[in-house]
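Take a look at this one chain, the form predicted alone, written out in structure tokens.
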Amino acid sequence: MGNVIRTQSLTKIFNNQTIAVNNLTMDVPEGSIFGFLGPNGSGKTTCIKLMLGLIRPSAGTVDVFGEPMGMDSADLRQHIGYLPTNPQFPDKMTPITYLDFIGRTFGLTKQERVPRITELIRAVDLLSLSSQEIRKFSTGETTRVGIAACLINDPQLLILDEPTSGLDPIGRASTVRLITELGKQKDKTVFVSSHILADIDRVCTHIGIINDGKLVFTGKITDVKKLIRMNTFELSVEGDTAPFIEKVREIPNIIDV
């Protein structure tokens, strides 16, 4: 199994005094599901843009597919589906309109372009709202068609970053079970950057973390697993937490809350 993705001593310093990323070399292998998970402001979503030639770097490199990534290789990101972060839309643009457009945008003929909205809008179950326009949509509704635009162009590699950010449970058990069957496709590759460690942890094969703009851990997710300490417990409350986590505190036997 080759790497899709290779950084090499990766640095960013914007105006020369914050460093973004520092020095950071990791890999991300071919066929993987590849979780970058650190805190909000951990250089997650400039990294990301180094990884695809948006913004240069001050110092490094980045491969992707086994060739130099930079501001003008538009040849390599021909092959790359790409969500933001919250991504944005035309207003008065509904599904098959935006992804029509899209799909001109990469050059696929009307031959080409018919059956595979078709196909997209079914996936991410947006058919109901095919026509409609798009600023009337929820934040999960909108993140569907995100990610159906960054598939138009059947790439190898895709990435999405933060896309299960500012979902309800509903909308990000979705998204968790849409990037696990994306995951599964032949020749397919995904990197997904979070900052929650339980969505990262059900899909993902291979995991980084990162935390001011350093690598601290790469590596294959059963091996982060067996550094972790047992007994930990995660739980969603919903509401005031702070009386809840009083009572928490006074069991016999919790270190840390």
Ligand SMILES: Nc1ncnc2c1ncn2[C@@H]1O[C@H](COP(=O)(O)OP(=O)(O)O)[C@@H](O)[C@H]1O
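All values derive from a computational prediction rather than experimental measurement. Rigid core here is just the name for the largest C-alpha set that superposes within 1.5 Å across the two forms. Numbering follows the first chain given and starts at 1. First, how it differs from the form predicted together with the named molecule.
- After superposition on the rigid core, the Cα of N23 moves by less than 2 Å between these two forms.
- In the core-superposed comparison between these two forms, V248 has its Cα shifted by at least 2 Å.
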The other form holds:
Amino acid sequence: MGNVIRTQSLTKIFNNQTIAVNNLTMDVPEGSIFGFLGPNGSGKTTCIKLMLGLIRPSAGTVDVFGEPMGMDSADLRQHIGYLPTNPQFPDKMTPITYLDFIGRTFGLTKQERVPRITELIRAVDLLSLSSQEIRKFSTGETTRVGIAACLINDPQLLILDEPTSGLDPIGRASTVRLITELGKQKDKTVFVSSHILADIDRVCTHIGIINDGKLVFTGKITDVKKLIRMNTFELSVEGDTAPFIEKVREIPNIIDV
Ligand SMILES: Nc1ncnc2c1ncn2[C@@H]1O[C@H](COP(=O)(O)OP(=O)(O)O)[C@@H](O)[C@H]1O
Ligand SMILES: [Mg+2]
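Please supply the corresponding structure for the form predicted together with the named molecule (the preceding block corresponds to the form predicted alone).
So here's everything in the complex, that chain up top.
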């Protein structure tokens, strides 16, 4: 199994001052669901932009599909689906009109677009909203339109930058489920960033942990679990939560609530 993304000593310094990505060497294996975990400001988005060739590294290299990635690598980007954090959509567009627009920019014919759009809208569970204006959607529904859009060209590599950002627990659970489904497609590699351990933990086969621009761990998720014997549970509670939290704290082995 090869590596779909390989970074070597990747470094990005903004304005000769902020070291956003610091000497980062990391491999993303083909077919993996790779979780890129780190707190806000740790360099995840900068690293993703470097992997896509949207910005120039200060030092180091990125290879994607075994080829050097740079700002002029439009041919490589053709095979990558990219979902930025909190994507924005043109006013008045619906999932159908937006996906049709994206399909046309990828040069798909009408005969190709119609079945593809139907399939994608079903996959992201937006059938009932397919003709409604996206600007009226919840954050979770908007994210699902974005995921459908970045799948339009059937990319081998999907890069999702904090797809669970701003979602409530239900929206997060459904996004995590969707990513799991995508990851089951054998020829696809999914690279997903998050600052929430619980999201990564549930879906990913591999993980990279970044802090202050430096990679502090990378490997299989099973190896992480051996390192940190810890589980995170998430509960939604209605009503007065204070007595509930008190009770949970009394349970032995609970580290934090
Ligand atoms: N265009 C930019 N100009 C200057 N500093 C930047 C720029 N983009 C990001 N940074 C800085 O780089 C660091 C990493 O940011 P970012 O990659 O967005 O982190 P994350 O996505 O993990 O929250 C932060 O300190 C941020 O302020
Ligand atoms: Mg970010």
